[in-house]
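Form predicted on its own, single chain, as structure tokens, below.
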Amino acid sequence: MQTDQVRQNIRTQIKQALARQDAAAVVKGAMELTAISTRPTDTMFSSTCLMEMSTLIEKDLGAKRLRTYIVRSVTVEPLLPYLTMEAVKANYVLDVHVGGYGSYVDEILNPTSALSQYNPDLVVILLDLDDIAGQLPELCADGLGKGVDEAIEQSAARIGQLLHSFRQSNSARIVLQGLVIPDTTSLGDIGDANLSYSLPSAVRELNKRLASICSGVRDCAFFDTDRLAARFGRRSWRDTRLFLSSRLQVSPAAFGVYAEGIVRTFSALFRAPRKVLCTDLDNTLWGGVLGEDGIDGIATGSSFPGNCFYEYQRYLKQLSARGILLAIVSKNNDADVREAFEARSADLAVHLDDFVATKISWSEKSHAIRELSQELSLGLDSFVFVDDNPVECAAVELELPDVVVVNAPLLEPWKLVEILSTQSFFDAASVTDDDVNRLNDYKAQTERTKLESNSGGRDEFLGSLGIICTFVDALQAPLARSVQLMAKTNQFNLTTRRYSAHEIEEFANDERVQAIAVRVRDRFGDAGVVGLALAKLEGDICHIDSLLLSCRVIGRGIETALLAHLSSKAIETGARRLIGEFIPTKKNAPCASFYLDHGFSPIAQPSYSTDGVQYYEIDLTTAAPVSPPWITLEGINTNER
């Protein structure tokens, strides 16, 4: 009865928030209601309220609206309220259109289908084993394998053909659902485990093939439903009666988990992962308090409970290997910490060299993270902070709301890796060479900073770096890196347009367009591809659509070299005027004066433009931008000097 009263109170509060058009309160109430109630009616109610407030959720809370089309061969309608809920949790608003039952081939291939006409931002493809490889159960029944490999090959090829054909005419991001490993087969548990051509092994192989196909299609992610089913319990994942009677492939008990998995998968196509993990030391990186227990008393290594912390250290090392930057933020004595890392090195999976920075002092941790943000030239929304102290966690959450805070479980340290790995903030659909090299790049930046402090002036310092800018086609950067730059660059991004791989590809293949990426290296190392410019020639005017640069290299003249190169190419194609746009955001203030600083003049807003866009122009016949003298240029018809 008490729970029912709480439910009713929350529902009343949601209705009141709806009446006063308070989007934040509606979202908060909806999340509270579904957290305490598993009743479908409460989820339906919450979902309906959220959709009613969707415009304000988008406007006031900054949610990203996605036109979403579900291509399916199964029943999905009962899942939609849960999908709405999980999307709002992740700060999305979905406008969902469900395609015809079983008509997925026509919808994907037909250029005049409802799918094409809907012009979606996101396409979610939900198919069952019967539709992808329905012959596999029979072929695998004897476990001998006759025809199994061929069936897997043909099934994967058909799906690949569908995806590639769709990609040629549509730029929407794609999520392809994988298959759940069957829990019961005619071979039984022993046969499934020991025979090479059991149905589970065949489905695993098919999933591998489908995932590989997705990685080869622009802006496409594989949705690993089997991973979700294994965590949830395959026996409970599907209600056989419901599937046979209505083709509902997921049991009602799993609706929330399933919807969350879809949202987490497509989020990796629209958002870049966070880049920095800041970790506390005492009772987080190691057990115990260094200042009280001493170097020999802290828990780490191969024995329990030290191995719980050692597993966390190993996980950090793995994150670092794929390009996530590690930093220490700890209230401690710096000398004591350094001595501990040296004395206990054999018991630690990470060492000080694995961290891009250390903030070890008695100052507030929110202040230390702010300093790191400035030193690394990364926004606070790139940071994750891990600490066992709930007071410290609460302080950082209050002072730095853009930072994700993870409260390490002090009494259950073995759970920390699981907590981190099941979160979405480090999710990435792809990993590039530039990601892997990020730690070395930031360490090189530290060396540059030391050199600058000892130089006689800015020009002398920049000249001593030996900077080389190599201009390459955006499609060859590689394209995945160009897309990644567009997705995650915020501070020096003049228009903050977020194009998909397919859209960049279409843009670059237009003969009137320049699509230029810039790679930068100097005597301290190779920073990789750090900038991108897209511009289009219309008559004798060249319009700059996008110009962006990684914050890692701002202030070295790279932005000027990129603009100068773009201007030079525009002149070669007959342009006499160069027009640039600046669209202000909360984060791109550092480049607000870019065009004015390079000799452009503001012009009146054209009648076709969107409010808020600021336009600038320069006469290329008299005042074309020039690259700084300390930078050597090469690539794309550039004369080396």
Given for the second form:
Amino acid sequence: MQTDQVRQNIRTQIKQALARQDAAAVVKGAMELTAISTRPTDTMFSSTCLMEMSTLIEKDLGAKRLRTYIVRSVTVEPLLPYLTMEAVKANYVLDVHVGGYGSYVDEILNPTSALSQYNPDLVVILLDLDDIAGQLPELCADGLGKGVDEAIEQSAARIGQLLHSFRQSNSARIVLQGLVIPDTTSLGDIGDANLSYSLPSAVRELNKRLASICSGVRDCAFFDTDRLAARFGRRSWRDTRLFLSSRLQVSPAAFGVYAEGIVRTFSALFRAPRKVLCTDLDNTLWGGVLGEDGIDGIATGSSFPGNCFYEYQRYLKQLSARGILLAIVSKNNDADVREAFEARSADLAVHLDDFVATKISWSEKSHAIRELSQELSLGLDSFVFVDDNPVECAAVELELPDVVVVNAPLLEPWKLVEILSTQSFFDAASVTDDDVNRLNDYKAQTERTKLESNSGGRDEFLGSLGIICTFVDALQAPLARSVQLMAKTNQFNLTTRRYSAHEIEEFANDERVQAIAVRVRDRFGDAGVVGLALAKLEGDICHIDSLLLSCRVIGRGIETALLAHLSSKAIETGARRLIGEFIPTKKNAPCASFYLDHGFSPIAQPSYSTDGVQYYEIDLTTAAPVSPPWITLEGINTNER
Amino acid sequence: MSVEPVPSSLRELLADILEVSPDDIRLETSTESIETWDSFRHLQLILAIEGEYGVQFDPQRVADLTTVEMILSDLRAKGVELS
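Show the other one: the form predicted together with the partner chain, since we just had the form predicted on its own.
So here's everything in the complex, that chain up top.
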């Protein structure tokens, strides 16, 4: 009854917020209401209010609006309010269109289908075992395997074909739902476990094939529903009564979890993962307080409770292995910490050289994180901060709202890894070589900073780096890296166009187009592919559509080398003028004067143009940009051929 | 015409799901009288009622529950006390 009163109060607050058009308060109310109440009617009410506010949620809270088309062979309508809720939680607003029951093949394949006409940003494909491999239950009935491999092969090939041909004509991101491993079969628990061709093992194999197909299709992610079902409990995941009577794939009790899984999956296709985890030391990386308990007193290693912290360290080390940078942010004496890492080395799963940087001092942690952000040239929205102290957490949250703060549970240290793994901030559907090499690259950056402070002039310093730029085709950079760069680069990005893989391919599929990626290395290391330029020749004018450079290599003349390379190739193909465009954003001020700095002149704007877009031009016959002398150029079609 | 009011919890639930004002929900309200009460909304509504009151309807009965009065009488028959 008391909860009921609270519910009614929150509902009233939401209605009031709605009336005064306060998007933040509506969202906050909706989250509170659905956190205290699992009643479907509260979710429906919240979702209706959120949809009503969707324009302001987009405008005031910066939510990303996605035109979403659901291709399905099952009933999804009752799920939609939950999808709306979970999407808003992750700062998306969905415009959903649900396709017909039996028409999914036509919708995917036919370029004039309702799907194509809807022009979606995202396509979510929700099919069931019946549609993907309806014959499997019968083929697996004896567990001996006759025809099973062939059936899996055919089913996977069919889905692969659907996705690939869809991709040829449409660049929408795709989420393909996997299958839930059947739990009630005629072979029973023992047969399923022991016979190699039981239905569960066949479906498991099929899931594996589908996931691998998804990774071969651009901008496509596999949604592992079985993992969610297993976590939730397979027995209550599906309500057979509702599946057979209404073709509901998932029981109403699991709607929230299921919707969250869909949102988490598609998020990985629209957002770059965070890049840095800053960890506290005392009672976070190890148990106890170094300054009080001493080097031998801190808890870490193989026995409880030290092993809880050891598990967290192993988790950090694993994050680091796929390119998440680790940093220490701790209030301690630097010398004590260094001694502890050395003396307890055998009991620690991470060591000082696993960290890209350490900020060990008595100053405010928000300062330390801000410094790190500058030193690494990474935005604060790339940071995650883990600390057991709620006061430190609250301070960082207040000072640096872009940083995600994780409060490590002081009294239950065994929970920290689980808390981190349920968060989506490090989610990535793919890992590139550049990700894996990131730690060495950023360490090299710190070395360069040291050298810079030791050397005389800027040119001398840059000359001493021995920079080599290699120009490659953006479609083979590899393409995934080019897409990643376009999606993630904010500061040095002249037009901030976020093309998908398909859009880049489409753009570059024209002989008048240059799509160049630049790879940079110097004597400290290989930064990988860090820059991209797209330009198109029209008549004797070459237009630069996009030009961007990862911020960690700005200021070494690489941007000039890229522009010079683009210019010389443009001249080769007959260009006489080069036109550049600058579209201002909240973050790209660092490159606002790029064209002016390179001798371009501004083109007068029509007076009605108020969006701040500025065009620049340069005469290539008299003033073509040249590459700085300290950079060595390599790769296809460079001037030194 | 019945004068018995629709219990408020059911009235609010129906209003939320059909996206109408609670005042529009009366005993004689039916799939015919409310435009938003289509077949998908009907399924949402049945699922919400099942979740709210902890009951299950026989799937064959679901299609017949086309008025508020019928829903109410089925709920009462299942022993649900409505406030």
